[in-house]
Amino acid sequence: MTDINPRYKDKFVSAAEALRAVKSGDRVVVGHATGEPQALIEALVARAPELCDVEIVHMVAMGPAKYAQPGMEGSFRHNGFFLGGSTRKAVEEGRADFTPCFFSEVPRLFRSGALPVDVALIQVTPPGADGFCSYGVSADYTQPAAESARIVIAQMNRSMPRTGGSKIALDAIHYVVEQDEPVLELKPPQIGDIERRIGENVAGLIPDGATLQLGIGAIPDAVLLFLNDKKDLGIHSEMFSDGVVHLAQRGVITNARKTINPGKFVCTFLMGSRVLYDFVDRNPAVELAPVDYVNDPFVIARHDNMMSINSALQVDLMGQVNAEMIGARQFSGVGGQVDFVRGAGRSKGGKSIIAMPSTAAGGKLSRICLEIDRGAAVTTSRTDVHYVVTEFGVADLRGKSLRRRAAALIAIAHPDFRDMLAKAVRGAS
């Protein structure tokens, strides 16, 4: 067992004795992404026999989401704020839920009651020197959901690098499970040709000193490619993964010129391999906080020189943009797009871009389109839009009529679709 004082030694328990805590009707909150709480998921997953009606809301599931398997709707249903991999199905199904709501808003959601929180499980570090936990790769929603819920599992796990900023103190934790296991692991994406000439082209927009809000997948990281002979750059970002570390021990990033946390990786979530953990491991460069202030538009719009760059699913020739959903079905969600477009939108000497491939399905379909498809929503509005980059160019949308909208953005359209593209636009003029 750690070290621990001895008055705290009546909250260690077994993840079955712990979970005996989750009742029928109860919502429960899940920590985030790759900072899952494994063994506590297992472990609820066991009684699923003996519970009926239990909400679980999570984001980012990077575990297998077995909660959301068929045959656990009558004693799970999954309520997610953004769909992956092993959880998508059951949306599609009918047998779990999506909650639209912009990142940032969610911990208000738990504060006010707005969806109570009956019981957290989270993942933290051992107490440090100073008797606290940290939250290693997961404070975003995880830590207000803890602050708000009835009752806190920890799942306790020397895996999990000890990062700064959001932390917890074991008088908050009601139950605590010793379970150490391998944090799970984003591997690096594969970078074709199409990346890395967007990724060029989004470079191409960055200057020195300029602080970074980056997703997740092969484009941003094929961005960071080309950013090595940049100078003093700096990262405020929803969440940075490997390349940011490459970058980072070349002397590139250096958050030097940043306009607040100077000196600091601010980020509210982290998604990687081991490369990243390491690097993150008590690094006192390296801070985490909650998903409502990193994520607030606000904050992010007093950064200068603030460079917002997420992707999307489709851009419509008026320049909207659907990131989140493939004709009516639900694909991902809002997560953090918004609130960086508006942040950097504001920002002085700020860019907010859209970088995608110019197809889909192999080739067979236009991102770039006449209309977003039916049934789809609009994630971000056309009058947020500011730059589309595709590996054919770029379209600087702010300030363009309709009109040079539309020409600009099949302008950077694949070839084999711009003939087509312009005659929809003179046909409906």
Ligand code: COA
The other form holds:
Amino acid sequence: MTDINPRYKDKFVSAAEALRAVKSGDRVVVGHATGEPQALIEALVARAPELCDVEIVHMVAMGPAKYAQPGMEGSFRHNGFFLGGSTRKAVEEGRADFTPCFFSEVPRLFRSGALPVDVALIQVTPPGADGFCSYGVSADYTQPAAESARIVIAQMNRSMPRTGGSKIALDAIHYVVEQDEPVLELKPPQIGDIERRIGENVAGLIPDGATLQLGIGAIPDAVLLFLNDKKDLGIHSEMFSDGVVHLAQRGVITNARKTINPGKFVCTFLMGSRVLYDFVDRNPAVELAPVDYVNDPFVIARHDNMMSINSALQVDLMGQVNAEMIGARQFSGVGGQVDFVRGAGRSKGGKSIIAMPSTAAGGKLSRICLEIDRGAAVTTSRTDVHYVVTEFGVADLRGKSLRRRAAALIAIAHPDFRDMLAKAVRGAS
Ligand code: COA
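Write the structure block of the form predicted in complex with the named molecule for the protein whose form predicted on its own appears above.
Every chain and every other molecule in the complex is listed next, the one we just looked at coming first.
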């Protein structure tokens, strides 16, 4: 057991005791992504027979999300700002909900009372010498949820890296559950030949001294493979993963030329392997902050040469980006894409980059398409979009007429689809 000031000893309880604080009808916000407090969720799910209509608000659920499985709908209803493998089906089958919201604005929903928080389930480190617990790998909406909640229940996990920035006093936590367990890890993505070609094309747009935002997945990781010769790159990103560690260790990422927070890796959550978690642990150069700071487009824009790199499912010939729906089916969410597209768009020397393979479904579908699929939403508008990149090249859409945009996008479509797209454009005009 951690050595704790005796005046806090009554707060230390078992998970089962702590989760008794949840009542039917409550809204429970769960710590985000790899910061998910797994032991607390297990204890909440164990109470399913006694509870009804508990809303579980979450974003990227990395665990099995048992509360969203068939049979749980009387007890729990999941409400996601972003969907993943464990929650997508529940929404599709009408057993759970999806709420569209820019990641930067989620804290405002909690703080303003639009979505009042009854209980926040968070995960923290044991307190440090200053008496505060670190939020570890997830500050994002987790810190604002804890600051807005009636009741805060924290899993205290000694495997959680102690990161700089976001922290919470023991006084602000109502129940502490000491439970060590491995922090959730993200499997390394598969980087194939197509992703490498996209990575190389994107890397060609990035100047020395740039500050980077990198989304999740194979494409951002592939970009990092081609940045070895750059100098003094910086990180101001919603999240980062192992690829950034390798470039930092090679001296490519120094954060030295960042125009705000120089010398610091700034992010709102972390997702990777233990290599990442060991790198950030007690690292004075790493700072986590809530997402309404990190993803605020006006904060992002204060970085000169800000480069945002995100992916998409489809881009139509006007440049409208769908990054979250397959037809009428919600696949993921907006996340921080628009926050960073807008911030990079206002940054001096900034570029926002949407990078994706030219095809989907094993080459059967062109992601550069005449129209976004029926039923799908536009994630990034044609007015916000800047660069679109595929393995076939780079389309710079800013300042281009619709006619010239279509031509630039067709030029980076897969060759098998270029004629079809060009004929469709001619037919429409
Ligand atoms: N029609 C049918 N299927 C499609 C499709 C389409 N138009 N587009 C993609 N698919 C399929 C793919 O083929 C793939 O299926 P497979 O796994 O069987 O091959 C699947 O849908 C997923 O597509 P993929 O492009 O591989 O997804 P991804 O995991 O690389 O994620 C996004 C891409 C765009 C969904 C993801 O980056 C995202 O959610 N972005 C929005 C949020 C964001 O940008 N945040 C940034 C800050 S972190």
